[in-house]
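As a starting point, one isolated chain is supplied in structure tokens, in the form predicted alone.
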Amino acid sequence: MSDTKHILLGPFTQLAPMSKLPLKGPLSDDQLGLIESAGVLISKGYIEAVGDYKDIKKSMGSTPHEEILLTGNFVGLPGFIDCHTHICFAGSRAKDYAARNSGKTYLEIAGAGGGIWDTVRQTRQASEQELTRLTTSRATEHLSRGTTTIEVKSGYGLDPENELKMLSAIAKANETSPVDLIATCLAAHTIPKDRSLTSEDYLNEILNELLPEVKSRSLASRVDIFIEEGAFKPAESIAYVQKAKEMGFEITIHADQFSVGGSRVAVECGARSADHLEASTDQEIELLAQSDVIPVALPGASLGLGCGFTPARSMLDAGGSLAIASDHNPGSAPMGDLVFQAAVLGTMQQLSQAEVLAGITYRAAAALGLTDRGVLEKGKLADLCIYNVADLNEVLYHQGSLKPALVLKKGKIEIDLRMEAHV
């Protein structure tokens, strides 16, 4: 397809533009504003118009344009946004999985040499080229499931040299992958075990040695920290993120996974999002609801660790927002299937279709501070996920087993399985 011509895509049996939804609070399915017999007009990777297919086609008149004709039943959504992943890593943690199923806890496994530190060892041994290849491969897998934007964290380097290697690998993967990869520096993932450093020593090393280099090389604009037993305490964490914020970084927080405290730091420092929140109580839920912080549920971690889910229903009912991400990582969430996880969370927390879909599109974009995607409307990126079915409800009903027939990134077809799709 030419980059200079208009592209008319349709007709869709149903199109869910996700464009008139509030950022916070509960959503009902009648708020989706589905458009039937819809068309999308695209130019230079952006959306020019959304509306009735015949009306758009008629308005084009003699204007040169190409058509992507959808013959049969198709439903369309914005490309999915996975706002929390760790897909830059090497190795496997299958032994951790077996140990958990045998009764060991996450923290016990970490104390015995498994957990994050096991992945650190394997990731340090991998070259930047290998990490780039692995990250690109995983991004391609996500793309095949309809995800067009992926946040990717470092955090398996735990020293300036290896953290920079990870972030460089993410940047190089972003250059060649059609998926947009949004890098986050999670050097404050845990305290390195191979050096005699206090948590204060390590956080100062990140602030003084690593983050200035990350900023000068434009490797990430976001900083994360894991606030938890065995990682970093709330008091030292807020001092760290406040300094990172002064350096010009946006902030996100690994919060309330096993114990509370992280969500309060997220609110106090004005973080973009607070992610995990499985341990959040009514107090933390109310605190988040009264703030601009986007809560991010990670159901893959709940499934992988066998623990409770983020209290998503309570967060929405309290007036908060809700994004949903896969947490794709080698330890607690190795599957990485965003739609499956979102569908399961919807079932376990009694979320409407609108709440789930907003959580992986519009509200997920907000968790990353992105205003150019997550909805289908004029001026936004032409990122679309399209299924060969007649009813939007089929998407979550199949809990991830239904794959997209078409995935477009910036108006370009990246996945086309129309001959293999459900009809």
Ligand code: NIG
The other form holds:
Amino acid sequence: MSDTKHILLGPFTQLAPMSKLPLKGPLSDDQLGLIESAGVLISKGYIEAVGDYKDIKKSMGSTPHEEILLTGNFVGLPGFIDCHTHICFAGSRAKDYAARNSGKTYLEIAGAGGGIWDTVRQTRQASEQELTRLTTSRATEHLSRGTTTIEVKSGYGLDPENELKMLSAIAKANETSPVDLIATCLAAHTIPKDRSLTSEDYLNEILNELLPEVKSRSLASRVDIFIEEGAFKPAESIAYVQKAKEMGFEITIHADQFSVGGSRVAVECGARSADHLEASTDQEIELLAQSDVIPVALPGASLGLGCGFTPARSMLDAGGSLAIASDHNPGSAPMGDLVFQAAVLGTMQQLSQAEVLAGITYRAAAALGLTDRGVLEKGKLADLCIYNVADLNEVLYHQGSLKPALVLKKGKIEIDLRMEAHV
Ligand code: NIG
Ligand code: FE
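Counterpart to the form predicted alone, namely the form predicted together with ligand NIG:
The complete assembly is shown below, putting the previous chain first.
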């Protein structure tokens, strides 16, 4: 398929453009603005037009174009955006899972030298090449489930050399994978246990040695910190993120996972997003709703740890936004299936189809500060996730077991299971 020609894609039984929806507050399914018998015109990786298939075809007249003809019933959505993952890691933490199910808590395991630190040990032993391979292979798996943009955090290096190795592996994986990988520096994931550093020493090391190098090598434009007992305290975190912000980084925060404090930091520093929020109370919900910070629910971590879900319904009802991400990581969320997890959150929190789908498309794009994707409209990237079904409701109803028949990234077909797909 040539890059220079127009491509007409369709007809779709239903197309959910996810456009013209508010960024904040509840969404009803009537607001989805589904287009029936829809077509999408693509040129050079971007959407040129969205509308009635026959009208677009007619408007093409004798202009040369290729066609991706959809015969049968197909529903189309923007490619999914997973705005919070840790898919660059080596090794397994299956033993943590077993220990948790035998009564130990996540924080107890971490306190005893396991948890994140265990993955740090395993990731430090892996070469950059191996980490690139592992990240690429996980991204490929996510692409087959319709995810076309993935945020990927560092945070299993915990010293300048190994954090740079991780970020460089993410950059290399991004070069070869069709999926866009958006890197975030999470060097402030926990305090390294191999050197006798205070949290203040370590945060200063990141600010003085690591972040200038990350910036000069353009390895990430985002900085994250885990605010929690056993990780970093709110007061030291605000000073850290404010300095990172002054250096030009966007901020995102691991907030309110087991105890509150992080979301307030996110609001005070003007972070793009506050992620986790399982422990948020009405006070934090209100604070976030009044701000421009996008709350991000991570149902995979609730399922992985067996704890409550982020109060997503209350966030939306209070007037806040809501993105949903997989948090795919070897500790709290090893499974990584975004559609499954988003569908389960929808069921548990009584979210409309529109709220869940917005959470993994355009509201997730906002959590990453990306304005070129997450909706299907003229000028946006031609990233699409297409199912061989007649009704949009089928997508979440199957809770992840329905796989896309076609996935397009920048107008190019990356997954095509049209012959195999059926309901
Ligand atoms: O988002 N909570 C902190 N960080 C990750 C887990 C990382 C790990 O356990 O390896 C999370 O859940
Ligand atoms: Fe996380």
